[in-house]
Every structure is written in structure tokens, then in C-alpha cells.
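In C-alpha cells, one chain follows: the form predicted on its own.
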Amino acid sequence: MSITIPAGGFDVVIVGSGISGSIIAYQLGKAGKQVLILEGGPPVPKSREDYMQTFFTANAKTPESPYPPTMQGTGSASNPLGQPDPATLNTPRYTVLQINAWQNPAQCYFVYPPQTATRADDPEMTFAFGSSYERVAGGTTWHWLGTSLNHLPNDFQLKTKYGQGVDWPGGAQFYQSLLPYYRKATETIGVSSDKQPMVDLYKTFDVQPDGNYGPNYDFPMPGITPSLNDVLYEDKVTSLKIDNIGLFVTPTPQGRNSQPGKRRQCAGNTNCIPICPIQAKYDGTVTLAEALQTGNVQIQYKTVANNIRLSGDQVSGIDYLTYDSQTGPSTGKGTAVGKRYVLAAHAIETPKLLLMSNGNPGYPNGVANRSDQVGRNLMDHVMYLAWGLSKDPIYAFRGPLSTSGIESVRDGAFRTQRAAYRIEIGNEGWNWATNDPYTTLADFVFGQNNTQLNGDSVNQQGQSLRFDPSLPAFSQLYGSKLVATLNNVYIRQLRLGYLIEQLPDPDNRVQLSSQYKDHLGLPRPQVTYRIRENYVRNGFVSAKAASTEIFQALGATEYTQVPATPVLSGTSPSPTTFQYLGDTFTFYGAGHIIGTYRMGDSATTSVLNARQQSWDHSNLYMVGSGVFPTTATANPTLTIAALALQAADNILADLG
């Protein structure tokens, strides 16, 4: 597909086609406002059987088992699941399946820098970093999870209530800005939620009924139907407390439709991450496609943008290359020139560009970056998993993954001391935990005990493990025996997901690799991700506490496994295991890249005002969830959709 070019030219220039991206060019494309979209991945799919196909065909079921460009191969013996070498690929993008492989650049495409701590409860050691992201049209909202949560007033007044982190620019006023956006929001992503639960929940932070839902508004679609997972924490959770504030269920508003609408009313399949199989989910394609029938908005695809031009202070053009086959040489390259200039890339590939465009007089650290805080303070929600069976069945492996969530713990004095998390209450019984339904067959037909039911083990609590105490340790079954026994399994599992707050680190960075590069010769990221604070450790011991008490009051049996001494040295240092008060933590990624160009009050300490506007340079924005100053505790999609849309009021204002 060839650029037009208008007879005005563009009015604005967007890097990438992801939720942000393609919110903003359908809002300008409907104010009548020309708009390019340069997207470094290929084209949205006419049918997504073939993302399917991908998905059902993948040893790795992961988020990122859908996509191009392809994650798994044929396996050696030091690469057992062939994935490609980043050298030789265009648009290639970090994996969850890399994590394991973070000291190898052969296989992951983050560059990190050696393991230097030489004690696994030591601050300074460095980890791999949890989440991946996407490289295709519609962006990283393929694999997103739907979970569509505001912030807290708290979240965005962090330093000056709890003296921790830093405040959104304007602190409690920047939530107050932000409302009328997340309204908004909830129109564009088709939000279901029923409202009074909602407000139940924000009573209980001091939000007021009408700051958050006026009295006219509600939800585009009423609630998803809670599991039998959700109703039995419901019924047991009431008589608990943490730190003083009593735990209660609150449905997960969703962005997939829980009736028939534009798209098909959600089915109950919980392989929302990484693909739903009939769009009832929310992706970023469906504002894309919206903005391109504007006819105003075009978009070029398998166009890297690789350079950032500066005239004065002001961006005057985006040089790209392009390609047509994922490991085929560079068929082109050109310069996309507007009047604004917007970066919608995600928290990795847009510092990444910020920091490749280091050739412009006045800028030699790169574009937007005379505070030296591209690429810093890169954050996550650091998460802790952990697993049990019920007494009775709850039928897991039905319903999207997650419905309901224990949220009443998201703010309190408490964070003065520790950072606050949202417990995720999972549908998939113990596939994110072990890899179910895998792992358990196989213990049952080798005689295995990866599981811990099928052994001699105990669990911390002091409880036997062994699922059927009649059995002998280690049974090999077959015939109805297997079947009866995977089936009291499976419908037993049960999941916790603790999405703990991380602070940020001016030291968790992504720079550029001097050594290795993409096959499109840029240079590839190097990231340096610790988790120092106490505040956030200490989240991860009353997380771990907080299980065992709620899985004692469900009655049910524990199973979070305790991770294996961390490994320091040699060639397969421990990614993500951590030591803190004497005990061993292992923490997964929520999916959620943030920081790396953050919003602020001050030119010194931040890349973007308040408005997502370079401080140097006025005609540049930024989206996504780069801009968040600090994680905060929801989930972050729907806040990303919000500045979106209010980016795009000031976009507007500044073109008239």
C-alpha cells in the first residue's frame, strides 16, 4: 500500500496502531483532520482463523503463541524450542517464552546486562523483565485479559498521601481531568459492568457516586455471570480482613460484550489471552477499522519508524524503513512528514526510537530527552501467583479468564509501609500456575509429581498433597481411573493473582544495545529491571499471607509451590526469584509495560507534561502506557484509553 499524500499534507503522523494509536487517528479522522499511521507490524487479518490456527498449533500456548512473527521452531539441544535469533528477524518483539533465555541473546530480544548481585536477597540484583508486548496491527490489545478498571483518586497522589513514588501531574486534579475520559472510554472499548458494584467499591475509597458515574451514566452492557469460582469466594472472603480492611468480591468490569452488539456476546472461553476466538473481547483493530472508514486516515504497514528529525526544536519529519517478508532485506525507506507528530509504539519500542534519534544538533542523547528520562523508570505489576484445589467442584476452565476480583485492597494507610495490589481471581484453574492441563496428565500417566498430587508432598500449612490418598505415590493411571481422577482435578482448580504496585526506579531502564541489532540493522534494547524497594517486597509477604488465610476460608487445600533457591551464576541464572525475610518469591508479569516516558510536573525530571507533550519539543506527543508516572492499581488498559482520547482533544485544540 502506497502513501497519498493530501493536498494539505498530514495533518498528523501516529507510530503505531494499537489501542492509543488508533484511538486518537479515529478521533482525529472524524474531525475531518488527515492522518498517516506507520505500523512496523503486518496488517490486521480478514479472518483471524489463521491467528487461531497459529494459536492451536503452538507447543507454548502464550500470549504472544498467535502472532507473527513466529516464536517457536524446531528444537535443539540449547534452544529446545527454536526460538528464532531477534538477528534475524524485522519487527521482533519480547516473549514470554524468552524470559527463561534472558542471558542469551541468541534467543531473547532484550539485551541484559550480567548478573553482578551475589546474594538473591540482595536489592541490587537484576531480573528479567515479565511482560511481553505485541508488534502488529490492533497492537498488544490481542492478548490483553478485557479487565477495564479506573484508578484510584490515591493512585495519581501517591508521594503526598503516603510519601511513596511521585504524584501524577496535579495529583488528586489530574484524576478529576481524567473522568470524563474514562466515561468515554468505557464507550469505546463497550465496557460490561453492572454499575452498582462499582459504586459500592469507589464508597469504600471515598469517591463520591456522582465523581464517577453521573446520574444518567452506566455501563454500555450489563456485568458478565460470576463463575462458581467467583461465588465461592463471595461467600467465604467476608469474614477476612488485611490490614484492617474487610475483603469483599467485586465483578471485573469487561471489555468484551456480554450481549450481542457490533461484536458476538461472549462465549466463556477462557483463552482470551492470548486470542478470543470470536472478537466478543475488545482489541485495538476495532478503532482502527473505525478510523480508516473515516477516510481520512491511512496507514502503512511493515513500516519501521527508525528515525526521529528535528528542524529547531521542533519534530519535522519520521524517517521508516520497510520490509515485505519478516526475515527478507529492507524494501524501501522514506520520511512521513505532519503537522503533530504522536508515538503510540508501547513502553518499549517508543523510548527505543526516542533514543535512536540521537543525530539531531541540540539532541545528541536523543529526541525529547534532555532530561535524561527516556527509557527510565520502566515498571510493571509485579505479580504473585498462588494456586489450591476446593472442596467442591467449581468447574474451572469456563468463562474468560477472570470475572471478579477482590479490589476493596487496593488503597489504605497500609501503603505508607507496603505497596497495595487487586487480587485477581482466576477462571483457568491452574494453567497460568503450572501449565494445566498438561502438567497433571502427565503426572498421572508417568508417574509424576510436578504437581504435588500425585507425591509425598506437604505443603507449607502442613497439609498432605497427594490428591487421592488411596493411590500409591507416583501412580501411573489409564482408562476410567485417569479420567476420574483429572476430572476431580481440573474442576477443583483454584488461582489467585496478587497485581502488586511497583515503584519507579530511574535505574530500571531500557537504553540501546551497542552489540546487537534486529535484522533491519537497529540497534535492539537493553533493559535493566530490579525490584529494590522494600515497599514492594513487603507487598509480595502480605500477598503470600493473605492466600493462606483465604484459601483456609474457602476450606480449600493450598498448592502454591515454594520456588527453588535462586541460581546467581552460570549460564542459566534464576530470571524472576527473589529472596526477602527469608523466604523465596517468584514473581510473573501482569502484561503491563509502564513508565519509560513519563508524564510530570517539571522539564527536569519528566518527559511529557500534563497534556502528553514533549517539554522540548511542542509539536510531539506520546500515548500508551509509557506515560503513567507510577503503576497505580488498576489494570492499565482503560486508563491508556482515556489519555488516548484526552491526547486527542489537545491534539485537536492545537490544530484548530
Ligand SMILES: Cc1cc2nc3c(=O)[nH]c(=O)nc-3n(C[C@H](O)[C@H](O)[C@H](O)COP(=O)(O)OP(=O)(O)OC[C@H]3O[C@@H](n4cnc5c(N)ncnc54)[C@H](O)[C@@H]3O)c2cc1C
Given for the second form:
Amino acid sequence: MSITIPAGGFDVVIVGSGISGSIIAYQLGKAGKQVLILEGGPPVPKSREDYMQTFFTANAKTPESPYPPTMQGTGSASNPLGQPDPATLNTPRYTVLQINAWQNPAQCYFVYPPQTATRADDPEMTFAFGSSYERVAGGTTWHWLGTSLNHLPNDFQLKTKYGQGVDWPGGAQFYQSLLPYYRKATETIGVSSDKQPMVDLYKTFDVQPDGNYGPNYDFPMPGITPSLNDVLYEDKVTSLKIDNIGLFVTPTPQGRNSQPGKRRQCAGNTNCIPICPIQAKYDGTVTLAEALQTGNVQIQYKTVANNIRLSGDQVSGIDYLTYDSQTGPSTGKGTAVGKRYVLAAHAIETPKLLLMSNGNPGYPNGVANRSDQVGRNLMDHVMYLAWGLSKDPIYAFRGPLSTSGIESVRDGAFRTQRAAYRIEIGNEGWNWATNDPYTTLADFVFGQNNTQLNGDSVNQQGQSLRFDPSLPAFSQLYGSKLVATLNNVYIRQLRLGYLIEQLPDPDNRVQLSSQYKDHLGLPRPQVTYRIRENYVRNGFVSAKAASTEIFQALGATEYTQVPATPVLSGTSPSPTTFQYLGDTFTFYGAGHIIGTYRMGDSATTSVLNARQQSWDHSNLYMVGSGVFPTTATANPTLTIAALALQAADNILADLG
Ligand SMILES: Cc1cc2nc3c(=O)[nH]c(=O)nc-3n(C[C@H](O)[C@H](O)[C@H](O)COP(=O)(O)OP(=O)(O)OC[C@H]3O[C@@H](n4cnc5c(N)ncnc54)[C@H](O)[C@@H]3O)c2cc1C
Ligand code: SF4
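Same protein, the form predicted in complex with the ligand this time rather than the form predicted on its own?
So here's everything in the complex, that chain up top.
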């Protein structure tokens, strides 16, 4: 697409066309402002069938498998998955397949410092970061799940209330200022939810019944029908308490159509991650298309922002490199100029761009980085997974990947001692936990026991885990016996996921690798990531105990595997396993990359003020979950959308 510079120049230049960049573009375009988006990835394909085909043919069905650049080629002994060398790609990204290759920069885009811990329970132990993202037009919501929850009032004042982490700027007031934008964000995403369960839930957190959405509000669409799985939990968990808080199940507000609208109705085929084949699920391309339709927004694809220019303390332009093919040479360069600038490249690429922009007088540590906070406080929802088999069929692998959660435990006095979490109820069987349906199939075909269903395994409660006691251990089945066994297993598979909040740690950070570059010659991110605080580790202890109680209440058998003892050095050091209080835990990434250019009350401890405006450069804004001072427990994107809508109003006010 060729760019036409408007007569008065661009009002705003935005880097990134994910949900946050697209929301800003749409709001400003609607208001008649001239906007240019620089998008590092390729354009949205004419048909999503193109991405579906890549997904169908991918050997590993991971969140990133449908999207460019292609993740897998021919394998070899040293590179069994055939992962491309990130040095050969123009827009490499971090993928979940790279986690196990985390200390091999020829297979992993992120570069990690050497492990210095010598014991697996040492809080200084470093890990692979668990979460990934996309570099394509429309961004990472191509493969989000769609969970769309508000943060809670106390999430904004964790320090004041519980003495942990930091407050958001203005604390409780920040929550109040965000409420109208939360409401608009549910409309932008088109969230499906019944209002009453949310009112009931928020009452337990002392939020006035209509406090979240306003008196006459209702969600854009009615809620998605809960799964049979949800109903099982609904009936059984109400007898339980965690830290004196009663459990109950709440249907999850979701960014997918519960009925036909501008997009199709969800068909319930459990493919939301990595890609919804029929776009029943919202993704950033929806808002990007709306932005372009205003006629005031232009976008330049395959255009990687690589430097921010300053004139005095003001941003005067953003330099970029262009390319034609994912692995070809750079084919051009240029500088985009506007009156205001917005960085919306997510929480790894945004700080990388700021840090790369280190040639401006007075800013040797990068743009917007007088505080030395850029890249610091990298966080995620570190997830604990638990899985089991129900007595009666619940017909897993149907419906969206999750339709309900246990939200009542997201806040409480316990937060002085341990991290809070929300509990996501999964509908996708053991897909995430054990890579099923494939692993169970392989176990019963080849006589293996990777799922613990086909051997002599015993769970932590002393129960035998062999699925069919009439069969010998390590059975090899075929024909109708194989089919009947698999069917009986799959329809009973349960999965719980705990989104454990993580505290900001300035040493968890994104820096520039001094050694490794991508194919455009740009430095790759060096990531240091630890889970140092007992606050977070105590969250894992609580999650583990809660799972056992929940599965017992369900009458289910727990299959959660105790991870192998972590290996700290050698050829395959454990990427995400640690020991704590004599127990071994594995964490999983939630896909929620948070906190590397945070907002705050002070220019010395934060990158942005409460308007999401750089303390150092008043014509520079940043959006996305990188602005969050803490993770809270809700999945971040509804809050990202609300904050982007708020930032758009701030930019409009500035532009006058
Ligand atoms: C598996 C998975 C499941 C998830 N599920 C949920 C969920 O259920 N609920 C929820 O709330 N959140 C979920 N998330 C998180 C959600 O996807 C992100 O919060 C959201 O997509 C972030 O939006 P963004 O616009 O800030 O960034 P992105 O969507 O990542 O967009 C960033 C854009 O910037 C572009 N870009 C990057 N670098 C450059 C550069 N140098 N120059 C130009 N362009 C550049 C990229 O190509 C991209 O288009 C999930 C994430 C994952 C990985
Ligand atoms: S369940 Fe299927 S149709 Fe519904 S959002 Fe997920 S992938 Fe799309």
C-alpha cells in the first residue's frame, strides 16, 4: 500500500497494529485526525484460509503455528524441530517451541544470560520466559483466547492495601477513571456475557452492583453457553473455601460472538488458540479494518521501526526499515513524521525499540529512559496447571477453550502473604497439559506411559492412575479396543489453570543483546526472568493444594504430574521448573507480557505518567500491557483496550 502524506502532515504515527495500536488509530481516525501506522509484520491475508492452511500442515500445533514466519523446517539431530535461526529472519518472534531451546540462540529469538544459580530452590535461578507473541498485522489477538475480565479495585492499590508491589498511579482513583473506558472496551471487543453473574461476582469484592458498567449497561451480546464441564464444577465447588473465601463458578465474559452479528456465531470447535477459523472470536484485525475504513488512517506493512529521533526533548520522527520477503534483505528505509507518536509494539518489542534509540544527545540509555526503567519489571501471569479425569463424561474438546472460571478468590486479605490468582476452567481436555489428544494416542499405540494412563503410576494422593485396570501396564492397543479406550479417556479430561499474579522485579528485564541480531541487523532481546518472591511462590503452593481439593470434591482422579528435578546446566537446563518448600513446580506462560514501560506517579520510578505519556517526551505515548505497574489477576486485554481508549482521548485533547 503506498502512503500519501496528507497536506498538513500526519497528526499521529503509531508503531504496531495489534488491538492497542488499532484502537488508537480508529479513535483518532474517527475524529478526523490523519494517522500513519508502521506495522512490522505482513498484511492481513485476503482470506484467513491462508493461515488455516499453514496451521493444518504444521507438525506442532502451537499458538504461533499458523502465522509467518514459518516455524518449522526439516529437523536434524541438533535441531529436531527444524526451528529457523532467528538471525535469518527479518521479524523473528519468540514462540513456545523455543522455550525448550532457550539457551540456544541459533534456535531461540530471545537471548538469555547464563544460569548462575546452583540450586533449584535458589530464588536467583533464571528461567525461560513462558509467553510468546506475534509480529503480523492485527497482532497477538490472532491467537488469544478471548477472556475479557475487568481488574478489581484493589488490583490498583496492591501496595496500599497489602504492602506488595506498587500501586497504579492514583491507586483507587485510577480504577474510577477507567470505568467508562472498560464499558467502551467491552463494546469494541463485542464481549459476550450475561450481566447478572458479573454483578454477583463483583459484589463479593465490595463493588457496587452497577459499579463496573453503569446502571443501564448490558454486554453487547448474551453470554456463551457454559460447557458440561463448567456445570460439573458449578455443582461441586461451592462446599470449598480457599483462605476462608468460598468458591463459586462464574461464566467468563468473552470476546466471541454468542449470536450472529457483524461476525459469525461461535461454533464451539475449540480452536480459539491458535486461530478461530470463522472469526467468531474478536481479533485486532476487526478494529484495524474499522480504522482503515475511516479514510484517515494509512498503514505501511513490513515496516520495522528501528529508531526514535529526538529534537531536544520532543520526538521528531521514527526511522524504519522495510523488507519484501521474510528472509530477504532490507529493501528500503525511511522516517515517519507526525505531531504525536504512539508505541504499540507490545511489551518486548516496544522497550527494545526505546533501548535501540540510544543515539540522541542527552539520552544515551535510550528514548524515554531517564528513569532507567525501560525494559524492567517484566511480568506474566505465571500459570500453575492441574489436570484430572472425571468419573462421568464431561465431553472435553467442545466449545471455546474456556467458558467459566472460579473468580471469587481473586482478592482477599491473603494478599499480604501470597499472590492472588483466578482459576480458569479449561474445555480443551489435556491439550495444554500433555499435548493431547496426541500423547494418549501415542501411549496406547506404542505402549508408553507419558500421560500416566498406561503404566504403574500413582498420583500424589496414592491413587493408581492406570486407566483400565483390566489391561496390563504399557499395553499396545489397536482396532476397536484402542478407539474405545481413547474415547473413554478424552471425554473425561479436566484441566484447571491458575493465573498467578507476579510482582514487579526491576531485575526481570528486557535488554539488547550485544552479540545476536536479526536479519535486518537489529539487536535481539536479552531477557532475564526470575521468580524471586516467596509471595509468588506461595501462590503456587496454594494453587497446588486447591487443585487437589477441587478434584476430590468433583470425585475426579488427579493426574497432575510432578515435574522432574530441575537441571541447572548442561545441554537441556530446565526452562520453567523450580523447587520451593521441598516441592517441585513447573510454571507455564499465560501469554500475558506485562510491565516493561510502566506508568507511575513519579518520573524517577516509571516510564509513563497516568496519561500513558512519556515523562521525558510529552509528544510520545505508549499503550499495551507494558504500561501496567502490576499484573493483577485478570487476563490483560480488556484493560489494554480500556487504557488505549483512554489514551486516545488524551491524545485528542493534546492535539486540540
Ligand atoms: C496464547 C495466548 C492467549 C491469550 N489469551 C488472552 C485472553 O484470553 N485474554 C486476554 O486478555 N489476553 C490474552 N492474551 C494476551 C493478548 O493476546 C495480548 O494482551 C494482546 O494481543 C496485546 O495487544 P497489543 O496490541 O498490545 O500487542 P500485539 O497484539 O502483540 O501487537 C503489537 C504489534 O506491533 C507490531 N510490531 C512489533 N514490533 C514492531 C516494530 N519494531 N515496528 C513495527 N511494528 C512492530 C507487531 O507486528 C504487532 O502487530 C493471550 C496471549 C497469548 C499468547
Ligand atoms: S470455539 Fe471455534 S468458533 Fe468459537 S471462538 Fe473458538 S475457534 Fe472460533
